[in-house]
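Shown here is one chain on its own, the form predicted alone, set out as structure tokens.
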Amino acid sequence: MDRSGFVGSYRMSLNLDSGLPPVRRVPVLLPYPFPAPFDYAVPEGMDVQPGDVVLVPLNRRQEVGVVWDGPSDATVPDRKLKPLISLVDTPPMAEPLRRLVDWMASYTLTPPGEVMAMALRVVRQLPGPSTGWRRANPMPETRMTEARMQVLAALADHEPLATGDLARAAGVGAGVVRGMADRGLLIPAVLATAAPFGWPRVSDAEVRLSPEQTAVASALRAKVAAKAFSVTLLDGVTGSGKTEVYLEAIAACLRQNRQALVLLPEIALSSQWLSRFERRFGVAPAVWHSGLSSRIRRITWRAVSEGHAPVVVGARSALFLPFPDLGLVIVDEEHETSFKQEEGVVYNARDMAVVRARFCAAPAVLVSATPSLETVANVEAGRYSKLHLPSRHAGAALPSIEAIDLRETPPERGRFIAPPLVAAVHGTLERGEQAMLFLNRRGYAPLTLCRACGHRMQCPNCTAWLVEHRARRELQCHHCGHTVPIPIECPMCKAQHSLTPVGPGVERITEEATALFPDARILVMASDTMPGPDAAAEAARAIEAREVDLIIGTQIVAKGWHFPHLTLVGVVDADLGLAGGDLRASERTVQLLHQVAGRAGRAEAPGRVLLQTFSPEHPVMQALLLGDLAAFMASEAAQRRPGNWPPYGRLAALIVSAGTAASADALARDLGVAAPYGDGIQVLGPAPAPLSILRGRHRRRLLLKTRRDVAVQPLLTAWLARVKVPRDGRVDVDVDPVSFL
């Protein structure tokens, strides 16, 4: 939105009836789900601008919010306006960034404050700058002591100073330099701040790449030159090198002197890519997630504000962060589903990227070996361009993939890794090497029955099977959280020691794993025993020390790492993720599968992956045999397109929640009365989800589906506002969803 909006909200309002003198008046946007800002009036002699984070009155309490962009509202009053108590003392919102907040509430149908309360998040805990103190000139008469002309020949040497430093230099007590505060004598100062981040090195002396990787570094760096913006798919064979190329990019944006911003889809991934950033780079970037301390996102906060980091690399949280000239964006790993946020804010950080990289006319750069339907559908109509990394980095081949039909050869009873992965495992650490074994299920069995009554063990709060985790001695819901310690006897029939588990998690395939292989040295890479980035770098260590045998892990293994002594990759369950009617389970096994393997044969020695199925015949497990994904994604476009199903056409969810069953299909009952209709409009349900408990709620869904060309927003609102939603009801709204649970 343009200024001369904001203009005409600041002029002077006169209130003829009253005699008043004319207040100023302006929007200030609150971090709440208000459905518009505040009009709030500026005292006299406060000079607000669009983007000022100010404090205001807020019923009995002061809330921070941010002076915002249009006209205010009219039908206030000017006596009821309450007035603005402060400026807070840090960087505005830029203009880009509360663009961007309104285009993400619109979208997706979320009150506008909500979406800014992610970028103002950290604002509400920022300290105000560090004082210390100076010599006072001139310096007033009183009585000077040996103690006070230590002090003041001290800061002689160096000033300002903190109260702690300067009485340690000057060898006295820290009253000695607040009496001599109190008297005059010291003045306070702003003290300076060593910059947290350090530059990056930008020359591209050592850098050495491939012909293929020096091509498509040229055509971004020409994309980062121009100053524009644009979108890129730089896709390539795992292995390609494709991280080190948009490192060059990244090398181009800060000879411009602007930021760029890296999106991981994992926190875990961040490091090796940090290890592979530094020797770039000689410094380590900036990085920002949820597992941060209050003091380091304060500080990191500040310093991308003030344009102190160069280089974030982040979770999708630092989308929201105040660069004040974002030069690039990346998103590795652009096909991962872990990019959109299910709760609070449902969006997308890879299209929200997109999104803030327009409003900032930067180029966006969305990199996978796998790219998602959606984006290749970009790519044919022409909305993005793409360069293409063919052959992997260093002349390594990639990995022969072999299936393992379980319906042949299946496992010993009460195994679940089958004879000819076993001998594989074998015959890799016999010769030194290191083999990898990957299950997408945490825990040691996905579910607990009775072996007497046939009781499953289930979640209270949930729909959902408990998981057991035998280390931990638990039962655990991976939905709500819920645990319980495994009992003795069935809670159903009372029969003791009759629960067993079915299946297995990575957990039981360790312990398998454990009896096949006595003289390995077995490390497991999953969330529950990496919880964060500390351990996951040291879990890499390890790894690439060559300390590990045996890597067996969940899908945490999957993408971004690179163990150049790892040569065979075992799926457990190749077959795992196929079942049930998502739209993208295809896409999405295809993807997970091609990623894993391609963690194998990464240097001189082949890689070799072998995929545990009941289903060899199945497209996905034959698009990874003949190594043709491409034929692969030809044939789901194919399906998707006659019906309008995405990316050819538009989803949107409402997802009906209520405290009883009954509520939630009244509610949903309404909604599906009121529903829309017309040309190229469709609403199947409503249907119980998936889920149809969660957390002690009762869940009910129905899904909008219509032509490409049909904007679902308006559709949306409409519809909701047709429906009157009860006290106990809830009715959360999914654009462009990825999960149908």
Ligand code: ADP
Given for the second form:
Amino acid sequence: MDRSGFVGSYRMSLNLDSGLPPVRRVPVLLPYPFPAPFDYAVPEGMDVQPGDVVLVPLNRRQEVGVVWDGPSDATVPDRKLKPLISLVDTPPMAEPLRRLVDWMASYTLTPPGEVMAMALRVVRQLPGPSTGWRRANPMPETRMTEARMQVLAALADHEPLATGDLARAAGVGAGVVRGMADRGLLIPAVLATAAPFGWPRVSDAEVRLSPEQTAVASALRAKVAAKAFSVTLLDGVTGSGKTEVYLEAIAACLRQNRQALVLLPEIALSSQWLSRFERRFGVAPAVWHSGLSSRIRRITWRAVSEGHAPVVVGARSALFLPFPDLGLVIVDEEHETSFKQEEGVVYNARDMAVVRARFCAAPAVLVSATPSLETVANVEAGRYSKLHLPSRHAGAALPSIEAIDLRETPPERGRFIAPPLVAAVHGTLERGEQAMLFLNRRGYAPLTLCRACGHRMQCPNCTAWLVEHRARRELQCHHCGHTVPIPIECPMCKAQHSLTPVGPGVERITEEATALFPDARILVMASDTMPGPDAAAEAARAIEAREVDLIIGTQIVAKGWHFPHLTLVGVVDADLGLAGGDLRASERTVQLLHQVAGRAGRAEAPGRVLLQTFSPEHPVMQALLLGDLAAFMASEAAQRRPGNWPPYGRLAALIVSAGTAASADALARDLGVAAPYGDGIQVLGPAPAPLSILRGRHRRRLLLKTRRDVAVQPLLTAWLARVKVPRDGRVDVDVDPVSFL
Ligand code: ADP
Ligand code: ZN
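Same protein, different form: I have the form predicted alone, so give me the form predicted together with this ligand.
Full assembly next; the chain just shown is listed first.
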């Protein structure tokens, strides 16, 4: 936008030509993908500051927006300005959060309003209902439908819920709830408004930290005391007490009466973390994720903004909470790729957490036993500092890791667990210890093939095989969710009963394990068998209570769990993540397998890990077998450095999609022709995306790769401006891509 003719601050912008009294104008950012804020006139007698939440007219509707920082857009003449309608009675959006919004918008090339919408989403729902419903007692005699039973079940052990939240929790329409209220099955109840977050006990911890832990804890406390921006990598083997130590940094932050934010990659899987927090501080932290009811969201948002939620533990979106005085930001399991949000505003929450900390002048702490190469490179370049915990707490040994060479000791025909792993599981179970089998694949089989004609069952909307889910008797696409019943005949050659599963998923491993270990109590942990935090918490409880002998799971089992009786981990297919040729395939496989391995032997009994692989000589397997991750990361770095691959260069992806292959190709070609060039700039592609059809859209990819000292954003902006995108086409920008599908 051209603001060259603009003089003065927006609070006093004068229109010298009109001869009318000056109009006070302010820019208001609206939660929509407009390129910039719009100006509004401030009515006589209203006083607004940047950050204030206001109601404004927009296309004959009323919208909630935020008064943004100047200067305003003087190109719209005063007489065309619409006036603000009113101030919304809610805490203003503080300066650090506005700076984060602006920064993210320009870094990710997203319209600022779209980023701001993430911070405003809760406010837009204000004010909420103050009454909800509870179960009648006694219950009047009336017809009980399935839907009504679900509503009553949703209220079983809950506090009262508002109509919308109750309907959502029960999976029914709001009409069902109202109907039940009419018949006296539900009676009105006042919803609590007080913030449910107690003040943590910040007295000294009951655990006695080891000398190493003490040193790290005091270094972190010093960072907190400095009340200044810094970034620290807290790196230490699994079970070395990283969590224990950063809880002490949180205590230090609370003693300053400032708030702390902890980002966890999968908040639904954090029951053990939450109970640990409660043990340390005597109260529960505020929890923030997308699954919260709108009422709890509002209460939490308010409490955070008023400083009544001292510690928030949350998913990515917790970054946008209105902390008035944030004193510490922690990102646990910082290497996790799930910190990258791929839908909507595409951003990496780990990196934005660092930016958030910078604008709040607070320390950020990135925690991992397997830090990402990005973070390691930042340490090496001196941008981040590093603290290290080299050994497991209380002398617990790291598990021993061995390979099972599937070429030498293959499983029996039609099976996937090789004899040495079978024997190891038997031995473990006989000793009364727990074992785990890990396979990062949901369902029964990743591919279904016709034995008669070779036809492969494929998704009609995506370039992907349909995955068999035998328990549900379905084939499902894991990209778009398309589902069909398992057919009896081949859709191609019509042969009967010729479709056969190829390869294993956890369901199939469970079937095999049930046959091999008939007496073992088996628990399956996968995102589709364990939906939601309650199921995950119950699974963790059952394992801790030794009600389970054998755990079979997908990557969910790799997530920071502490299972003291688990001594054997078998990785069914250690090579799985290496296929596909993704930039970070090796790095990620090492991280994932190391994390899974880290679940074994966390208490007195030593742990053992067996990796089933066809290539034990692969550098990834060697790094795991020798336990030398640092050497592996160094060789990864050496491979990426010369080509300016991240983290030694910058990368951005353009994902082209269109309704037909021809128009996707045409748009991709246009982008290719208009590509930027120059010293340290390279454009790769266009090429069909690995998922070349997704949800029926045809996809092509281009990659912009630059030297680290070249900023990609201006290049991308200029590049996109040179190309006209047709109506059915789309170009999505992904700065620092993590997924290459
Ligand atoms: P990490 O986060 O590095 O995986 P944790 O902080 O989870 O390690 O510690 C692993 C286990 O050891 C936890 O059960 C923790 O409570 C326990 N632990 C760690 N340090 C101590 C200590 N100094 N005293 C008592 N228990 C400890
Ligand atoms: Zn699909």
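Computed from a prediction, not measured in an experiment: that's the story for all the values here. We call the rigid core whatever largest set of C-alpha positions still superposes within 1.5 Å between the two forms. Residue numbers count along the first chain shown, from 1.
Asks: My question is whether G175 is one of the residues whose C-alpha shifts by 2 Å or more between these two forms, given a fit on the rigid core.
Replies: Shift at G175: 2 Å or more after core fit.
Asks: Once everything's superposed on the core, is G344 shifted 2 Å or more at the Cα between these two forms?
Replies: G344 C-alpha, core-superposed: shift of less than 2 Å.
Asks: Taking the rigid core as the reference frame, tell me whether A661 has a CA displacement of 2 angstroms or more between these two forms.
Replies: After core superposition, the C-alpha of A661 moves less than 2 Å between these two forms.
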